[in-house]
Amino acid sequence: MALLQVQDISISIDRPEGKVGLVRDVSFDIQPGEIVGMLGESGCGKSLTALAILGLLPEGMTATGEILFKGANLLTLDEPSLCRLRGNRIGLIFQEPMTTLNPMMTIGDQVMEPLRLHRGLGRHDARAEALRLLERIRLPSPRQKFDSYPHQLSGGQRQRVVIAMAIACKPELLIADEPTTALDTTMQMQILDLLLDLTDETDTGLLLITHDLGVMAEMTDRILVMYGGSIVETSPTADLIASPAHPYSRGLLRAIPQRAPGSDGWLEPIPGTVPAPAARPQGCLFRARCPIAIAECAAHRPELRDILPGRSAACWVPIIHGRTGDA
């Protein structure tokens, strides 16, 4: 059985003017062990999907769909059981180390919290175990780090505290949303190492939230790419890089220069922008985007369908093996 399955996840806020979509019909699927990476420009909703798994959207916001936790519908659990899971089966890393830790709060304290609740640990043996996860985490000096504050940290030191939290009760799932955008490249491979290490220990299931295809290419074994509230491609890693099947993966693709198949090494940003969730237009959203659009595309907005076994894509006129076709 999948460790989670996301079937038809649509998020929505409510505005005065009324409801606006800002996630659509995402569906997706993370075996125990795997690791899924998650792309797309910014504002295409990765981290509100990743917050709607937790049952942590933001006041005002409510998504529909079926999100299976080993079976469990998250969707409709009651908040004391999703308190269970939360921090404990399923771990959550922030994008901002500078602002997710608190300040007022020591580092041994934070770390401990998680310990203590889930675990029932006391004073003593929380501590203790959260030295030990410190040390595993390669924080220097836990000891005297334990009773100290945040902002006495590095980044990356912040960063690495912040994944001690997230799997002090070992879960089995872990959501790492944008965990080193924040920091140097150095720092950014040290902690990547650290996650992969982490999660290959205990076959913890990782879905890794990035815009980052460098990153993606090395660590994932799989890709979702997000366009505008949905998902317009989810292939195999290495597929996916050697060839994109939907025209945006292949745009992201361009605009990172050394790995753009057929390109000549210089930098191609996609023309245009994501239309914002409360003027998307009928028909394809990267149809005003996308080099290859036909009529069909703004009459009609094309559903995920596999392509190729393994892959598929959102789009009416995918390129597969290299070559567009009516498919």
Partner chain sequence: MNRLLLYRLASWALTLLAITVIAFLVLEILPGDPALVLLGPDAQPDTLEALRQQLGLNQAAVVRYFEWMSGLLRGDMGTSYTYSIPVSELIGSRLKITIPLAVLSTAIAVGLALVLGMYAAARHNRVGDYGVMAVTQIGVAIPSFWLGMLLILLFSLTLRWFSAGGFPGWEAGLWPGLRALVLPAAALAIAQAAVLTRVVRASVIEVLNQDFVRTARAKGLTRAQALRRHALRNALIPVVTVIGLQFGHLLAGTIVIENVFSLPGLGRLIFQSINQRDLMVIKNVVVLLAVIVITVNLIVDLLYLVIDPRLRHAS
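What you see is a predicted model, and the numbers here were worked out from it, not measured in a lab. Here the rigid core means the biggest group of C-alpha atoms that line up within 1.5 Å when the two forms are laid on top of each other. Positions refer to the first chain, counted from 1. What changes on going to the form predicted alone:
- In this overlay on the rigid core, L75 has a C-alpha that sits less than 2 Å away from its partner position between the two forms.
- Taking 2 Å as the criterion, P236 does not count as shifted between the two forms: its C-alpha moves by less than this amount when the rigid core is aligned.
- Fitting the two forms on the rigid core leaves the C-alpha of T210 displaced by under 2 angstroms between the two forms.
Form predicted alone structure, per the form predicted together with its partner chain context:
All you get below is the one chain by itself.
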């Protein structure tokens, strides 16, 4: 059984003019110990999908479909049941640590909270374990920082505290939304190594959301590419990096500065922007930015379909082995 199965999840928001679709028919699974990457520009629906898994969508948004965690549909659970899962069996590393941490609580109390709430540790044992976690995520002077408040720490230090809280109870599933955004390069590698160790030690499944394709290439087993609220390509990581099938995936790869000998390092940006949810056109949402769009792209939206073993793409003319054509 898969650790997590997301089946046909759609997310909408209530507006005066009616419901507006934000995420459409997203499906994927994560196996124990597997690291799955979710890639795409801002506004593609990655963070909303992650929030829907734990029932944390903002007010006014609703999700339909099924989200099965070890067979239990999270969308049907009441709030107390979800609270028993959050921070315990499912951990979440939020993108913005300053809005995640409670400004009225010390760092130590916030790291101890899941240990006391979910593991039933007394204050003395929780303090010892919290200090061990802060040392493990390389927080400078952890004993001194233990009684500090969030505003007294740097952005990178706050992000490390959020990571310590997320892994405190050794969750079975960890969702990491841009976990290294506020960290320098050296600390990024240390934190990513820590996440890798966690998946190895406890068979934790990891959903990693990041814009960094270098991190994706090094960390993940599979990649889900999202665009305009839908998954447009799924592939083993090595295959996607070597030969992306969807024109959007190819555009993302070409937007990375080239560092090969003789390269001038210029970016090759994707023209245009992601369409707003209320203004999404008929047909393929990427067609206005796509260099190989055909008439069919304007008439009908392509569904995600198998194009090669273990690979899928939502495209009328996927790029297979460097050539365009029907799969």
